[in-house]
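In the block that follows, a single chain appears as structure tokens, in the form predicted alone.
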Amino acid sequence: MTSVLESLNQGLHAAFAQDARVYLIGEDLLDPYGGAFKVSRNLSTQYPDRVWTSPVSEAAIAGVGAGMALRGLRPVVELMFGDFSTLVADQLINSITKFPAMYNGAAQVPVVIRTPMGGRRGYGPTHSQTLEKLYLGVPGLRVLAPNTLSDPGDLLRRAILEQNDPVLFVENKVLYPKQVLDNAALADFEIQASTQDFAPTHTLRLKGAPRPALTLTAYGYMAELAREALTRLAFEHEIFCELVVPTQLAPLPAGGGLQPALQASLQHSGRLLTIEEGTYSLGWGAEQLARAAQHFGGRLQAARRVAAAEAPIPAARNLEDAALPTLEDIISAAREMV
């Protein structure tokens, strides 16, 4: 099997090989370093004219990427840590996502901004945050979060080559060494996959399990914990769940609609537990629950969130573990709901 990091690296190489308009801009990209988490390794060796290492200036990097995209190139901007995405917010929210509408579709800005998010590495409060919720309501921005259920590298390649919308591509740090799962690794599960554009959503349940009493939904690394929780809930507590794992976090269906896979699961279970690594309030999970309540009304029997504490993330391992959602938090919340 291939790791998520290797898959992403392969996806970047494939995009560079397929289209000479693809460039990469960011900090510390040149080999032998190859980027902070090595996702970009060997690109500067193979494509020296198209990998630009930059000073520490995230806003400038994003601005250059936007200009290149406006001129017909396919730039990829690498931010060393997702915490620094706040420094590109002005470029992203006030320029990059606005230009297509401001120029009546005559201008396209197909820039992909890649960045690692999340904690569990002991990096402390300014290098461990999960901030993608800040960007989920930005019109014109596509937010993608790969997982191990499908090929992260192919998702990245297609985001670079096929999308004319700007893309924020969120890579959870803890996923990098995880293996992209094959059929053998998922042999215990019934899996349904649906696709929105090229971004898959997977629905998992244990083979032979009865009608689900609870729907779990999670993305990125939290989908790993949710899948483990689904198994433990079944075997240790006889609580049977379905897990819905989206890859596209934004945009969501217009008019407050639910993603079809989540809607289908809730029609069976009537209970929804959202799971995310971002802080509890005003996040992705809250939006899913609000849409579920709007759609199902009184038929939604129970709704709950598992998320991070609303506090800076500590560097000390025991305190970081206490601040971030855990497998036991998911199991405890699920047991209280059913």
Contents of the next structure:
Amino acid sequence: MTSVLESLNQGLHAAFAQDARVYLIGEDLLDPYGGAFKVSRNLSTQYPDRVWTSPVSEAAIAGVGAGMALRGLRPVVELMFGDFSTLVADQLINSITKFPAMYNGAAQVPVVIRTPMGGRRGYGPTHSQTLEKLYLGVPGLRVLAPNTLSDPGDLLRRAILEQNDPVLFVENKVLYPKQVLDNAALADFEIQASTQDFAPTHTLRLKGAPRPALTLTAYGYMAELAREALTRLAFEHEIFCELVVPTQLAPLPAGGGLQPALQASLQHSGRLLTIEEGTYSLGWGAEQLARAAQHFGGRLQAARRVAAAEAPIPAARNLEDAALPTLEDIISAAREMV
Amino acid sequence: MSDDAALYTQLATIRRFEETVLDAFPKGAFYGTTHTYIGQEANAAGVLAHLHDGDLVFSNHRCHGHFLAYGGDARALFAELMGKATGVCGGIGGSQHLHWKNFYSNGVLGSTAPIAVGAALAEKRKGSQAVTVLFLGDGAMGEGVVYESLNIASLWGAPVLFVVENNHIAQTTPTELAMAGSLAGRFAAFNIPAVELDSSDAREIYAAAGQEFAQLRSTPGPRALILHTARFGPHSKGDDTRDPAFIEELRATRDPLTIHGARLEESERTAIEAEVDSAIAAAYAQAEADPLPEHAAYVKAGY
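Could the form predicted in complex with the partner chain be given as well, to go with the form predicted alone?
Following is the full complex, with the preceding chain placed first.
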């Protein structure tokens, strides 16, 4: 078995091996350290001239990556914590994603900015956030969030080598030690895999379960909790759910439509519970629910969100547990909907 | 054409273009805003005359002069300001957001700095001989990312010429209210060799820039050229808060066209001016007649 961390590391190594235009820029990248979360381990040893450990200058390294991408290279920029993405917001919003469109299609900026997000590690208010919602809806930005249902490293490799759009690649840090699931680990589930653009979406239901009464949707680490909730809801409460797990958070289908896998699931469940680690209001879940309401109108019988509290993520363990969405939150929200 | 005549043609082209913009704006020919380069023409003309094929230029909100001196087409620039399909960026970019060949401009001060450094490093890694010119104003020197970029450019040996055009005023704020220390000191802090010049003489600027380019092409690492200059026009259209008498004095003492024009025979100078006037008028007329972009296609493409 391979962990998410190992898979991502392998994906980077594969991208470097496959294409000499791939570079990595970030803080504390050099071996033996290999980046704060070790996703970049052994790269600086194998590719010393293509791995550039940088000053603590997030805005500049994002901009340097953008300039390299503009001139035909395939740079990856590692931000040590997703919380620091705010320092990069100007580059991301006013340059990286602007150039292709505002230069009328005459420029491409194929840079991948990858960063860990998320809490449950006790790092406190500025090292635990799930901030990707700030960047969802920025025109021209592809936001990807891997999970354990398919190979995170392969998604990263393809984002680096095959995508001409700028990509924000969001890695929930609690996912790093989790195993990428194989068929044996998922033996209880009937799984449908589909593709949105080039990123996989998975739809899960328990084998032999009756028609689902509720659709759960979650990405990243929250998909782990949602999968566990799906099992417990079936065995403990006889509530049968389907779980839709996208890896592409943005862009969503043009014209306000739902992702096809989510639409297909809602077609027979008629109820939608969105589950995210970002804060509750104005977020990813809100957009899914809005699209569901727009598409299904009165046929959408129930709609709810499970998300983080609208407060800084506290450092104390019991407070952090209270601020972030839990398995129990998902189960109780689901029970209230069916 | 002699070098002096070529330089004068460049200066006159930028001047005439910008005067046409300011004249036509109140008549409703353009939409939005603009930032003209009147008074600073010698910088673009003197610096960019040294470009080789393949060199890169990153410019800012006040980019028309840079674009024209780079070799950009006046009709395409007028069309861009008019929001026409034939504009440099099909009417999407407008006055501040231009890209043609290896010329890029953007409207957020300082945000181009790391991008220019990254582009220069990419060219170096690719083994091209291209160097990169980044135009910054005194106003942009208030942005933190500029200093991150100077640090990285110096550390990683990026072949960038940082050209700071200090026109002594950022929109309406005099530099002395916005800048502690000196411009030269800023580059010295990062071990970036800097040459400083207080001139509106295109020939002087051309000579100083020539030395900088020669160094840049032969020795590794970035360099800086600090050009103290004078902006005769407003920041954008009608927002000049300076004493008109002061601007008159600037025009009398620091006009690049007067200074450099004095080197030419009057007949040659007036012939160049007449030629430039008619070329700019023709470019304007062509742009005016050009079609609007297809708005339905833009939205559909989604970008």
